[in-house]
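The chain that follows stands alone, in the form predicted alone, written as structure tokens.
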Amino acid sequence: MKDLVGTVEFNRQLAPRYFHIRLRLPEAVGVLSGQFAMLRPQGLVEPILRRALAIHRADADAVEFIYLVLGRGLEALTRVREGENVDVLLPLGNTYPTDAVTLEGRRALLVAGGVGSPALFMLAGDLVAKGADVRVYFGGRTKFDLPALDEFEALGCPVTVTTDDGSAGERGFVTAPLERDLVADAGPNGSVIYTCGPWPMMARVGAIAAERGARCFVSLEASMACGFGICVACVVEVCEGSFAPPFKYQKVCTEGPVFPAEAIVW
């Protein structure tokens, strides 16, 4: 974990309420797929706390984020211009388990919902680069809620798109084609599902995975103040897969953000 000052290379609007920012860092930082960072425009007085954002893409000394403007902190981030600075704490959190895909030859099914997609993009790129069988399911409320869809499509793996209103791709929830494809063909060695998006979507994806005997990992999002386990603001109820007492709580920032779907009390 490093507390650095990143310089904005671009901060552009992708769609209503969605922005894409790239920060040049003063030194190289190793980032794993699924990890996140805490950001705040340098010199911002209020709100004082940084905002947690999934790392969409990482080079040796640069990181990119796609964010949905929710609240004053991220609204302030939209006003940062090229050449200005952002305080950034990174990398934070764990990464996705991928041995079942890369070593056992299972198919990787990535299920993204709206702004959950940045948490899955590096994973998709890593797995495609390793020659894995990767399929992406990308859902949004409208055609404006599919941030970086073109980047997923550029990876060359199959991408299925759904929107609630039918303005892009198939009309309906993204879980429908996921379940349909799993029933038709789960892959010769089975599948592993990775998902990030709205809580109800992830709960349904986890249920589908359990019904079809597929492993499933969810990347959770939570409000947090520190990002490294001190504030204890981001706890989620987990039960280690039993769904029976005694329950306990784990922190999204340190034990997560990636969890086995069956461990979450949905």
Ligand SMILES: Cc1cc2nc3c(=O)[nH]c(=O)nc-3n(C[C@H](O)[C@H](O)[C@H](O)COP(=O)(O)OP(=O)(O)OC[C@H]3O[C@@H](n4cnc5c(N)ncnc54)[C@H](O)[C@@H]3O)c2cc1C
The other form holds:
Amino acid sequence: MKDLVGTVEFNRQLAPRYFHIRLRLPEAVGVLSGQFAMLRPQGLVEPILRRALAIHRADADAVEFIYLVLGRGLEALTRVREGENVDVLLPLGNTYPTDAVTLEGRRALLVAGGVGSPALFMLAGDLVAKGADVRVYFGGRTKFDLPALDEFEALGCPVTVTTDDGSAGERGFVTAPLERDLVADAGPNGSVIYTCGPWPMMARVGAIAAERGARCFVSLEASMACGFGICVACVVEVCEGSFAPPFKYQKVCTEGPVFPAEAIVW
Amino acid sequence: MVSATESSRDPRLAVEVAGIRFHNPILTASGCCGYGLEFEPLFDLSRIGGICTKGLSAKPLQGNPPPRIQETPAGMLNAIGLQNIGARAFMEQKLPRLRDYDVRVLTNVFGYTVDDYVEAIHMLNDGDGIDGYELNISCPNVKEGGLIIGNDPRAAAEVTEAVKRVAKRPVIVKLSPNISDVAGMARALESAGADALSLINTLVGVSIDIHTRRPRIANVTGGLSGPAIRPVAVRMVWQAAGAVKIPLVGIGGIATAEDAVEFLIAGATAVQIGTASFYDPLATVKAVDGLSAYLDKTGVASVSELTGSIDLSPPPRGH
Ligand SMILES: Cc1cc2nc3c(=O)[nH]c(=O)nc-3n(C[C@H](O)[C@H](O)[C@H](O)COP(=O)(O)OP(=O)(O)OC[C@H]3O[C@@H](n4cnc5c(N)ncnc54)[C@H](O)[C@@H]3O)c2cc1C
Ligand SMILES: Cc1cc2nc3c(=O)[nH]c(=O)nc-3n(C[C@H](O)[C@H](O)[C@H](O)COP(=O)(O)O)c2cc1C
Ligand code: FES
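Show the form predicted in complex with the named molecule, please, because up to now only the form predicted alone has appeared in this conversation.
Starting with the chain above, the whole complex follows.
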């Protein structure tokens, strides 16, 4: 974990309210898939807190993020121009367990909902590079809510798209094709599901995985003040027995953001 | 990690509070630094004057359901609910590693009854490497405890006396801002034997989502912290300074060395940085360096000369 000053290489709009930013870092930082960063335009007075964003892409000395503007923190980030600075604390959080895919030959099913997709992009790239059998399911409300779909498609693995309004891909929820495919063919050695998206979607994906006996890992979001374990704000309720006692609340920033789906009280 | 050596330290920053020597007046605030070790990857803990742990109780506590925080103008509301690993686990798992650093360790303690405080202090008395205790009598989140004790000088004095009877280390009592008579409270705690006072804890607030009409944090009320509360905290430090002789530790919205200096001038001997560490994880070490720079620039010989140096003469004309 380092607190660095990143310099904006680009910060461009992808769709209404969606942006893609690339920061050059003053030093090399090793990033694992699923990890995130806490960002804030340098010198910003208000709002005070940094915002958590999944690391969408990482080179030796640069990182990229894709973000959906909900309020004034990320709105301020949209105003940062090329050459300007952003305070960035990274890398934060844990990573996806992948042995079941890379060593045991299970199929990897990545289920992304809207702006949950950046949290899965590095994983998709890593697994494809290792020759794993990877399938991506990408759901959005409309065709505008599929950020970086083209980057997933460029990886060469099959990508199934759904939208709630039918403006792109299949009409309906992303869980429909996931369930259909799992019933038809779960892969010769079974599947592992990785998911990030809205809470109800992840809850449903977790339930589907449990029904089909597939392992499932979810990447969670939570309200965060610090991102590195000092405020104890970002907790999620976990099932008894899934973590060492005494705590039923676990910090998403340090124990997560990736959790086994069955550990979460949905 | 190599610890800051004595020679790399600025001797002008050394202060003493409640008999505890801090090599500089910048401490972390309770609940805003975990157990201190969370900062290990970011900076050498020996560079700051002290660490004040998350509030500890005799037994571990689960805390409140999420959401636990909401950002507000120049600040935030929190209702963490004092989730903590308990005094025993702190001493077994965290304290030995904190001893690797030349940094003073204050354990923040809370309870719901006088007995709770006494029980936790009894446990912590065995801890090797604890320099002092800070009593949270003011946590606004826990309905049965904080509000009542921290707002009633008699109850607050009772806790202080009971703790002083058993404590093997200096006791700093942390004031709630949710009181009207600061001087009266400060005097009551001084008479009860407090070795120092720290102030302020968070101000009780509520934030409502106007679309759902629901409170934005699960506990409904939360504690307000951050730059928004700084003037309130400076005012209270100044009022307490006029009422008692024991040293004061200023807390509330401090983010920089300049903010810290403001508290020293108002009457504090040391300060704690809380919320600022969330958005600027290096805020404490930057403030230490900033204090040296401030002394260089102003020619003031040491930070202790600043304490209580407020000049109440009327501002010059034209201002
Ligand atoms: C580990 C992690 C990774 C994340 N990765 C990404 C990412 O890659 N891209 C991305 O766009 N976002 C991501 N998020 C979510 C992002 O942090 C929040 O959406 C962001 O903080 C909102 O900031 P804002 O300033 O736009 O809105 P704020 O002003 O903070 O909030 C505006 C409104 O949106 C609501 N809100 C805030 N956060 C959320 C949320 N998470 N879900 C629903 N409503 C919310 C608030 O309650 C408020 O009403 C991630 C979060 C976490 C914890
Ligand atoms: C998330 C959070 C948790 C806190 N937990 C505690 C605590 O356990 N005990 C305590 O005495 N004060 C606690 N506080 C209060 C702080 O120590 C401090 O008094 C207050 O936040 C004002 O300082 P600040 O504006 O620098 O944050 C907490 C504050 C925050 C923001
Ligand atoms: S965000 Fe502060 S502890 Fe997780």
